[in-house]
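What follows is one chain in structure tokens, specifically the form predicted on its own.
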Amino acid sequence: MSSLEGIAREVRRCRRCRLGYIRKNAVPGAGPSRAKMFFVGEAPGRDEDTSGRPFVGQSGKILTAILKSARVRREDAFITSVNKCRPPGNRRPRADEVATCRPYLMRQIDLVRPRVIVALGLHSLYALTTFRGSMSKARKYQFVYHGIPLIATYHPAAVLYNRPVRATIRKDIALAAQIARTTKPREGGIDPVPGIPFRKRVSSGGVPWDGGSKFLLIRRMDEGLWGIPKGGVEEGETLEQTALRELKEEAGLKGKTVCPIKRIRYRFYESESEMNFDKTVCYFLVRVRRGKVKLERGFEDYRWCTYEEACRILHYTNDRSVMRAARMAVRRLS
């Protein structure tokens, strides 16, 4: 996995969308690599474009003051934005510009692994969740992004034309700070430990597809993460049989495998068994009917998503690569 500085170098070289050709400086973001709080704005403004640093203009001064009043040290937080380049005239970033730049943000969050994320404004909230609505409504929800609590609040720029909203932002950031202090960090995968032998594991899963443009994701209760139905291959089963069984057990749906789409292999250390594992997961595209979903115990939610929505809420890079393979398979079929 790359470092934050590695991502910053990529961002500064990036020309993947039109904004990369008209900016003065890209603005990757700034903050410690293990920041407990992670702030996400919309896009750089004029001052940020000139300096290459996030939130240094009027909005930045307001944010710094609010952080101080909420007893949050700015230098302890990671601060960035969804889009890393300034749109001309400070217009809203377009959908294709957001889609092009969002992977940088997702990788930054994966590396920092903050204890709480603060979405500053609806644009950043929309980029991190599937919510669509007003900020007044969003503030009533408890969001989770890849297992990380997410607090939605107004963008600091709102204070420029609505001074009373300053107290609201301060209240939301104070709540986020409390969550950061009291929430334990979620453990990620552990690299293999040298000197310990590897044990092989084989699993199989299916990406449930409705025959149109939607795919089914399910969310685990223990981690709050969205994923794809999958499980270990039992004795006497084929990979396809396992994928269909796991779909039936975890989501209560029957399906038919269409084609194999992806094989993922990775190695990790499991502290519970004190063993290294060499794991292979085989994925299939599975055609299902959008009937009633009955989740297995241990899962708390499900969602039919477009490809773009799925990639937005899936946590693991491997799962997002499987979704890309599923979309390519669907395109070939059509």
Ligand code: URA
Contents of the next structure:
Amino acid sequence: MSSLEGIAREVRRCRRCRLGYIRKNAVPGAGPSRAKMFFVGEAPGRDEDTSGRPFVGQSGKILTAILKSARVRREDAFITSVNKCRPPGNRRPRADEVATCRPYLMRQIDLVRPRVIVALGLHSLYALTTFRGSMSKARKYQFVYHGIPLIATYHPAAVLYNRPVRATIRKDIALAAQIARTTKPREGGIDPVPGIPFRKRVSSGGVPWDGGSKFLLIRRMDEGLWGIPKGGVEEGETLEQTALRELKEEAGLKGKTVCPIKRIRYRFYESESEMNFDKTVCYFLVRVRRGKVKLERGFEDYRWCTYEEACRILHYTNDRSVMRAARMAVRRLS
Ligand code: URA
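Can you swap the form predicted on its own for the form predicted in complex with the named molecule?
Zooming out: every chain and molecule, the one shown earlier first.
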């Protein structure tokens, strides 16, 4: 799966619809890769087209002020639009322009996996749901996009024509912020989409253990998340062989599998391939000698840590449960 920066590069090169030929700058969106709140507008305007940044013009100033009054830090949110290029004269994006651009948005949501999405305006709501109706009706519902709560509110530009709408948007954004605060982090991507068949995937990984009290974690560059070396089982490989090969490739270390420690199964939807996946990951405790770690491209850091440190920096609950299993296996051995 690509990274947010990879998607942004594709968007900047994109010529899949007419807007790609007349824009000054494409506007892929901006924000942290682990943002809890994800805002979706309609399409860039003149100022965004000039700067390549989302919501920096008049609507952007209104949005920034509303975020502030709802106690949401703009820099903590991911902000983008359905269409990434400016339609001439700020006309509405056409159906074919939405259809060609929407996959970029879906992939961005997949990668960020926010806790809540805020659809700013009907255009954005229509692009992400099957709802067709007025905004006053939409505000009565809480939508779900691929398992992620979605709150609909007016586009900030509406405030220019109708000032009282500002308070409504503020209220909706405050509700979304509360959802973001109270929703648990999501595991393993987006919930499966009904009606799509499942493709099976098997991966294997090893928790590298130094024979004492330390385990090795590595950090991915694209997501900035700490994890355990693992990868897909290739044809003809045993699960142990995969775990050891991944450790060698990702961290440059040789090891010996000690014992299997955990098997995790989860199901998710990947919008890039438009497929549901049924994935099983098998984990082993792997004894390694603490030699020189040589990280594969795509990884930026490594750390030898105790069980407690590992649980503090691991993002996913699943990974923490694997560490618990590793610690239990080590205790049984001693
Ligand atoms: N309006 C939008 O919908 N998106 C932008 O990026 C700017 C204004």
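Numbering follows the first chain given and starts at 1. Only the largest set of C-alpha atoms that superpose within 1.5 Å between the two forms is called the rigid core. On a predicted model such as this, the values are computed, not experimentally measured, just so you know.
Relative to the superposed rigid core, the position of the CA of residue 46 differs between the two forms by less than 2 Å.
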